[in-house]
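Only one chain is included here, represented as structure tokens and corresponding to the form predicted alone.
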Amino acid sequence: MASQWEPLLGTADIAEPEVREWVFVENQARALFSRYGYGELRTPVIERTDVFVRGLGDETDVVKKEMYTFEDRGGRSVTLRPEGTAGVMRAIANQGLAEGEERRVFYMGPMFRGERPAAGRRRQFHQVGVEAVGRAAPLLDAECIAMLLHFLEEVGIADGELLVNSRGTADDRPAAAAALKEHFTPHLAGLCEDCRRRFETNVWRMLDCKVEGCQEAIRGAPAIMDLLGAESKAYFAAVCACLDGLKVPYRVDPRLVRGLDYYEHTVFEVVHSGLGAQNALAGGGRYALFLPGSDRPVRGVGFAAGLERLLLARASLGQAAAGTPGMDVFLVSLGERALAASQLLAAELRHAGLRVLAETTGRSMKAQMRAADRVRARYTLIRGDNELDGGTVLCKAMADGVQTPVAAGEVAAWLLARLMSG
């Protein structure tokens, strides 16, 4: 029986030291996504419903089945959001974006969905992710997709595999949904309940059902990229030609159409094996997205990643990063006199750069040494009467023992010099 002080299922607490490898994460995609020429925005986690629905499709499993979605105290149905993209795009329509106008965004965050939990992915979760708004161009795609790549490199994940693939235009649709289902109609009874539904309501999604039992006939399915016109077809080969200039390597997936509705043209996903069976590690496309109240695309190229899988992905190439580093200084105190100065000498050291820890409850010089071992402090300094009425602080390093007695005036001018040099 689960305690009562314990998570909810499919949700998590983030301490030292694994904190360190998600701010490791995200410094890494801050960094690298501003040299592209995106900014941060935060959106809220917390959404009218309609911007869910209207964005991503009614008939998607996210919508039908996943979204935490409740009724607040105005009587407006809300959703906590399951993605970034739709908030995104329904923060850059409220800034106005003018015709021809190119936004880059970068955004992370938690996000929340109702699936059973599983490895690297629970119910709150955290994405990274981008969105380039108010340009279609195959080169953009391209791009796009290179920096995801640079970006997993960034984070130490260089052997993901990348598949792409197209998933086409609204006019390209009717057609391809009625070979798939033309396709599909003799192994309906075989598929699972899900493929069942989505023959009737979506039937593109059922290409990504991942239950082995409807493996063969997706395998058997035919490929998008015949069944979608001249249009099409012409602009995935000027983005795989454009991947070809950048020096990407790529895998054509004719069957990748990604989980969502809003998807038009390029889609892509990078796979990587230290992920299991659920091995998408990122993965996004080019889009047209629908806000509550327009008929008019938001559209644009973006892509997630998911910071779980990625602390997964590292964690299987042994790409952890260091841990929680020790103190650089703790202030041993003797007495009152020396508790009362030690805090003003730890302002002092705090001020000038330096990771300190001080004494504050009077304790043996003894507990107060051990305390300094937990810490792994690198310098303990010790102050008592002797010590306050000379005007000096003896500094000992913990790597060998060696005492020195140092001017009160000039420990921090000591501590940074030997600190600095190693």
Ligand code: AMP
Second form
Amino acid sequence: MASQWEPLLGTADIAEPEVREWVFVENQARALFSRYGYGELRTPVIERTDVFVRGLGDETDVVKKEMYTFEDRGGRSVTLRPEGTAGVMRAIANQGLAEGEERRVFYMGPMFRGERPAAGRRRQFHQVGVEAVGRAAPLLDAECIAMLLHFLEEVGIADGELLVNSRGTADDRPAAAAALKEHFTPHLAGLCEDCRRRFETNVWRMLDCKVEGCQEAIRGAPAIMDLLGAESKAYFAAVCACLDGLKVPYRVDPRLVRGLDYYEHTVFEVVHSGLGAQNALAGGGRYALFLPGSDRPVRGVGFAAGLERLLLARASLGQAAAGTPGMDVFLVSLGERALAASQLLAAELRHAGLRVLAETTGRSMKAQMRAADRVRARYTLIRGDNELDGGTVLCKAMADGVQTPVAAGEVAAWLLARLMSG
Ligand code: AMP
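Having seen the form predicted alone, I'd like the form predicted in complex with this ligand now, please.
Then the entire complex follows, led off by the chain already shown.
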């Protein structure tokens, strides 16, 4: 039985040393995205529900089945964000975006979806993502994709596979949807319940079904590209040419549609062999997203990568950030006077930039030395009444056990000289 201290199903505590992996990846993201002119945006994790319903489309699985939605105290429907784009668009609309102006933002943080937990699939998961909003051009799409691959490289994942496709524009949809329906009609009876529902509500999503029994019908479906108009085909060809120009390797996946309805033109995903069944590391595309109360869509291109999956992929490649480092110094204090004096010395050493722990409860010498070992202190500083009366500190190098008495006023300089030289 689960202990009462375990976090909710599908959520996790992220502690040392694993949290260092997270910080490493987040720092790489911050540094890299800013090289491409993206600035950070932090939106609330909770939004009015209609931001997502209108933004993502009410027929998407995320909106239909996975959102954490509830009434707040004022009776308003609010939702924990299941993805980042809709909130970012709301924030940008709130700031105001002039016609023709471009805004580049990145975000990172927790997202919430009520999915069945599995390896690489959680209910609270974390994404880093970017949005380039306000302009539409094949070059921009290609640059965004190239930046995603650059980011993956920076975090040590150079062997992801990039899949690209096009969803065309709203003008292409009716004819394309009709062709898909025509293809699926004779197969319907043998397909899963979700597929039969999607056949009526959003036939594109049938291509996204992962149920084994539906795969044969999906494999036989027409390639989306063949169902699109000339303008969409030309746009996609231009994106591919830009990717070629940037020497970005990719594979056209003719049935890639992505889960959310707001996409138009370019869609892409990076999959990784180290992830198992949930093999998508990151996904994105060009979109036209509607905000509540507006009939004019906001256009942009972006992607989101799952942090948990980035870490799984890194682990599968044997990559890991350094573990928790040991402390520089542990202060062993014998007696009340030493305990008090050592708090002051600890403060001085911390101000000098050292990582310091000091005894606080006056345990036995043996217990304090064990504590110094546990935190992997490189030096243990020992003081009792004798040292205090003599104005010295006994500095013990833990690597070789050598003990050196050092004048109290010179301890910081003495330690710095040794710790900084290796
Ligand atoms: P999506 O927009 O749904 O494709 O999500 C983008 C990325 O977020 C995916 O490629 C995954 O890396 C990650 N992701 C999505 N859902 C989950 C989840 N439930 N648990 C962990 N990671 C997820």
